[in-house]
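Have a look below at one chain only, the form predicted alone, in structure tokens format.
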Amino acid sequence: MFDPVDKLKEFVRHPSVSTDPKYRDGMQGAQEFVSGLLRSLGFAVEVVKTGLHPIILAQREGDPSWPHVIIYGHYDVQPPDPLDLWKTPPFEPTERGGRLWGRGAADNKGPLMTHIAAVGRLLERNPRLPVRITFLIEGEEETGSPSFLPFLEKYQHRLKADFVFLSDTGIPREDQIVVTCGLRGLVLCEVEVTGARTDLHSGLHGGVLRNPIQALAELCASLHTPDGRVNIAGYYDDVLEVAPWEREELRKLGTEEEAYREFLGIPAFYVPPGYTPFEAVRFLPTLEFNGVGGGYQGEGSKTVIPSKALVKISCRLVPDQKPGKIRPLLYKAIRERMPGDVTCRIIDQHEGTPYIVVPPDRSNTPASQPPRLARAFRAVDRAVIDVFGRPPLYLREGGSVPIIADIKRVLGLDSVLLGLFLPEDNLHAPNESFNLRVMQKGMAVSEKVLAALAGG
């Protein structure tokens, strides 16, 4: 059996980075690498070509009445820059302080390998084991996941399974592990405001044309109540209430919120009338400015009245929002409220629907969930308490995992996503990191749950 630190390393070491193509050659290099990896476990691997980045299936089949499980990771990283903010360099992993330090340590190379290593222990033990695996590995999980759908629809027929198992959302702390069972769909957009066809001389030309920046500054203000809420009629009107057993779990993660606070750095919460931050980070939906650029940038100044400016928009969507109903109000506010003496263009960028998974033995728990589901929560349940020695928390998560999804819609199966990066891994930072204390006990609990399965 390999070594799973080690062969992190050599993961991390190739820079996969999938939003630039001068990362071509780390994308290849890390689609070979878990390919050949999971070759050598016995799997029959396929390297399914899509438009960018190609897709890992590797199955390990066998009678068709044994438990199907399906283990979904990426092996894409987000890209390394700032460079200059790294402690070591982003793609020469580092062992220290019992963590490995690279980008994609956490996000998805670290918990991908905790369960590549587990099914590899597992299989060492009992070659016969009775139960069917199928990984199913994508390369474009940070761009989208856009050659994702197309591919499900294609070959469903091979992914008739009982659910997926992943790990690709977060714990709080190193001692209480969350199994997620809610995330936040997307929508995506960027808005250019156009004023003068070309930038101008704010001495010659100030005072008779409306500044692009201003235009959008003012735009972007308008999107919001001042608490905090999204200011677009109809936003909220299809946010699923939030049930009672979900709030009982949010309180037993004791988390304190000046600690919190402390950790964001800020001053004091923004949060909307009547929720907790905690609540407000898992139950609302939300818009943010994640860019903003016009103007002259560089050092010093440069008078002039710029002819662009954009914003970069994301709204996190809760459960029961829909994409396809959210995008539309969003750019009817957009329009109505950009002044009429400028001129705006709205790109579209992509969008995920929001997901929800009702954990079994909680009081509104769907009569129909399937055997095999319920059995893979409560064996997650057991793994986890007797290796972290408490229970898992079942929480809904910020963040988003669009596919998740895309498979309850194409494939009809419901996901368990074991939680194992924590909030100092820096995902999506400089000097990202990987708890190696929490990969060797999320090995041993992958490793306890596929057991449990097979013993029926």
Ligand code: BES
The other form holds:
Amino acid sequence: MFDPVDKLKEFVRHPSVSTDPKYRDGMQGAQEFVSGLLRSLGFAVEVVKTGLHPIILAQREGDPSWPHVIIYGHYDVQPPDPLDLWKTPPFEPTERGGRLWGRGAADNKGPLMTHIAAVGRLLERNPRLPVRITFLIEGEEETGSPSFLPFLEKYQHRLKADFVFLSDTGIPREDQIVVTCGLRGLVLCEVEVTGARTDLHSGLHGGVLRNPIQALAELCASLHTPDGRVNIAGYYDDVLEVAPWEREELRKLGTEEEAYREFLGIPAFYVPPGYTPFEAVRFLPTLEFNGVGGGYQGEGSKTVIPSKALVKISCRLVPDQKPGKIRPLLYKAIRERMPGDVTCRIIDQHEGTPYIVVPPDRSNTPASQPPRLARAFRAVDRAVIDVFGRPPLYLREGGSVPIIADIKRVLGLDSVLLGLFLPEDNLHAPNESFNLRVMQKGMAVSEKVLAALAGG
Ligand code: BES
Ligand code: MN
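Next up, can you give the form predicted together with the named molecule of this protein, since the form predicted alone came first?
Expanding to the full complex; the earlier chain stays at the top.
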């Protein structure tokens, strides 16, 4: 068997940034690395071409009566910028303080390697293990997985499985595993406001036209109520009521608001009434401004009326909100509130549907769960107790993995999301790292789960 940490280092060394064409070689390198590793474990590997970055479909077939697990992961990572804030270069993985540092170490290369290594160990011990395994590893997750849905539709006959198993979500502390049973969805867009056809001298022309930055700022300011709710008619209509067991589970988490506030470095929380901060990130939708631009941003001053201003917006959605319903509501609000003396263009970006799965022993109607999914949840529960000494918590999560809802819709499969990354792992930020103790324990959990499914 290979050394999982060495292999993770090799994986992180490939700069696989999916959004930026200048990393094309890194994307290909990471793809070939994973494909080769899975081949070496005896998997039949197919590299499925897409418009952009291929999807790795690796299968270990077997008797059709055996359980079939799909393990999902992504080999792409976020851009490493800003580079000057990294203590060691993002694509030169280094081990320090029980962690592996590098871009993608936690999101998602470390957690993915955890499952690959678990499978490797298990098959080494029992080459005839009666379980079918399919790895589905994509390279476009960080760009909204544009190729994944068409892939699912085309390959669904090969993806008839019992459930999906993955680790692309978080845990609060090293000793407390969370099985994520809900994810937020997304609707993204960009709004571009144009005033005059060109930048203008603010003395020669100031006073006769509306500045596009003003129009845009007024629009942005209108999109929330003073108490922090999204100020768009109908926005909350489909928000699922929080089940009592979910609030209870969240209380068991035992996290301190004050510690969280300090972790964020903010003077005070800004949370809609009726929710704690920990509830708000899981149970409520948001509307965020991710970036804003326009006019002169250089040194010193410039007396100009800019021609354009723009803002990037992302809405996080919760079950049962639908991107197809929220997007028109958002666009309608923008268009209605934009004054007629400027021109406004809305540019569509990607979206994702929110997801929720109720673990079998929390559900009021246990019979509604397919038996093999219920078995998987129980296997995870037991494995986590064995390895971590306490059961996992079952919680929704604020982040998004949009393909999970697509898998549910197209393949009819639920996902068991074993959280593995910690708040201090710095996902999407400089100095990302993955805790190697969590990795070792995660491997043990994954191994036990797969062995339990196989009846071992
Ligand atoms: N692994 C993350 C999602 C995540 C982050 C889940 C933190 C739980 C906690 C994933 O790779 C990711 O970053 N997703 C993006 C969405 C994507 C469509 C760009 C996200 O959530 O912003
Ligand atoms: Mn991820």
